[in-house]
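Only one chain is given next, in structure tokens, and it is the form predicted alone.
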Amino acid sequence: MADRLTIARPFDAHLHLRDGAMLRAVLPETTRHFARALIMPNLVRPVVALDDARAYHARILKALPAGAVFQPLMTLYLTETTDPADVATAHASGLVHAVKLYPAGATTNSASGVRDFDKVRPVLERMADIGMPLCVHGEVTDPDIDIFDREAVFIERVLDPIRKNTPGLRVVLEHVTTSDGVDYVRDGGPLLAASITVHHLIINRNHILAGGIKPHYYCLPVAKRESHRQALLAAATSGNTGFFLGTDSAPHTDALKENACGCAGCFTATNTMSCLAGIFEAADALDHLQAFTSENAAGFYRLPPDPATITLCKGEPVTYPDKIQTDDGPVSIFQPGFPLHWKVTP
């Protein structure tokens, strides 16, 4: 097995940067290794229109570390009042690369999301016409549906009807967590893809709940049983172009994670590539790491490959800090629970 691997600089197809002090603190953790990222729009004041995206893009560029080469790819937050014309203008601008669908109440800052999916049909039809991808948080929010079943039910009740009623719509089932989702994407043809997180490749629901609650493993969609994790692992390491990395790295301060109603999200930006190299090596799939991290998402979003590279080297265990410090408070870095031997070298 090789102990040195050079790949194209990765593309994170699902990233939360937040805003203000948090943005300034977490952005360097991504720009250190990633060439570009698809930036999620669920701020406290969501990014719902092109002008919002332009303003947020400017704040991200202003926060870039000196010398960083990084391209933030913006998204719009879909609401029931989103204007199809504004979406088309945003797409034509080259700044906005996708629209994000949050079912109302599904996750952090999703209160402005969609309840009545018929109301967004004109937007989806316009997106299909212009080839603009729809990124989907794939969970129903019906309280009668068990939280571990919400992705599978969403596919059946919401996603499949949307795709059948909107021919030509390009869709990403984001942070897929179930074998149901993997099978659906694998059989869905070239207009359908899925992003997979680092943490869902590593943890199952036992890691969150067995032996005491682990708040820094709590995320949405929540990790499922081991058979689902194995399905995700097989998809990620398969080389199938329909699956790609979207970290869903989602920073919250420890005070917001470690309380009686802790926030959902795992902050993985710092050690993503070390974790993934170990995962792919264990699966005897290092030859597919570049496709998963750097090529497949670029292909789906119709972007050219990034010409820059990073090199990973294997050696003695790599150590990362337990936390990063922000003006809002400390943010804990995801701990995979096994030694990391791969690191990105200068």
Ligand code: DOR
The other form holds:
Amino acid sequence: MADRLTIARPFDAHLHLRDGAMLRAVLPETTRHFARALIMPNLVRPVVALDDARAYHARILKALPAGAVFQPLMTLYLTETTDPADVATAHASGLVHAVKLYPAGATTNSASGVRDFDKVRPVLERMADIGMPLCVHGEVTDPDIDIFDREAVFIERVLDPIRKNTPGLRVVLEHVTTSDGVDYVRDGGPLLAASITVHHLIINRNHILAGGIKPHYYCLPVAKRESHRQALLAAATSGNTGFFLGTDSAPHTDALKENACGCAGCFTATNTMSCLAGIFEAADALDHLQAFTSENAAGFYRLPPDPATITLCKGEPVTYPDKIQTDDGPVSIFQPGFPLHWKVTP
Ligand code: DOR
Ligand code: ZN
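For comparison with the form predicted alone, would you give the structure of this protein in the form predicted together with this ligand?
Once more the chain from above appears, this time first in line as the rest of the complex follows.
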């Protein structure tokens, strides 16, 4: 088994960088290993228009550590009043690469998301015309639907009808968590893809709830039972171009996580590549790591492959700090629960 692996510098196709002090603290954790990332628009005041995306892009570039080479790919937050022409202008600018659909109330800062999917139909039709991808948080918000069933029900009641009504629409089912989602994407043809997080490859719902509640493993969509994790693992390590890394690294301060009503999100940016190398090695699939972390998302988003590389080396267990410090307070780093032997060399 090789103990050194050089791959194209990774692309995180789903990343929360936040803003202000949090942005400054978390950005270096991503730029250390990643060439580019698709930046989620769910700021407290969401990124709804091209001007918002331009301003946020500038704040990200300003926060870059000295010498970092990193391309933030911006997204717009879809609302029921989003104008199709504005979306087309944003796409044509080259700065905005996708639109994000949050069902209203599904997750962090999603209150301005979509309640009535018919209202966004003109935007989706325009996106299909211009080939602009729609990134979907795939969970229904109906309180009558069990939280563990919300992804499968969303596919049946919302996503499949949208795709059938909007031929040509390119869709990413974000942070897929179920075998239902994996099957749907595998059979969905070249216009459909899914991003997969590191934490959903590692934890199932027992990790959150058995032996004491673990707030740092709580995220949305919530991790499901083990058979679903196995389906995600098989998809991620298969080399299938329809599945790629989107970490959904989502920092919240420990005070907000370790709370009677804790926020959803796992902060994985720091150790993502070490975790993934271990996961792919255990699945005897290191030869597919580059496809998952670097090539497949670039292909879907029609970006040229990044010429830079990173090298991973295997050795004694690598240690990462438990937390990063931010001016808003500490943020715990995701703990995979197994030793990490792969290290990204400088
Ligand atoms: O766990 C999550 N955290 N899931 C999301 O969809 C949003 C994210 C966040 O922004 O905190
Ligand atoms: Zn997210």
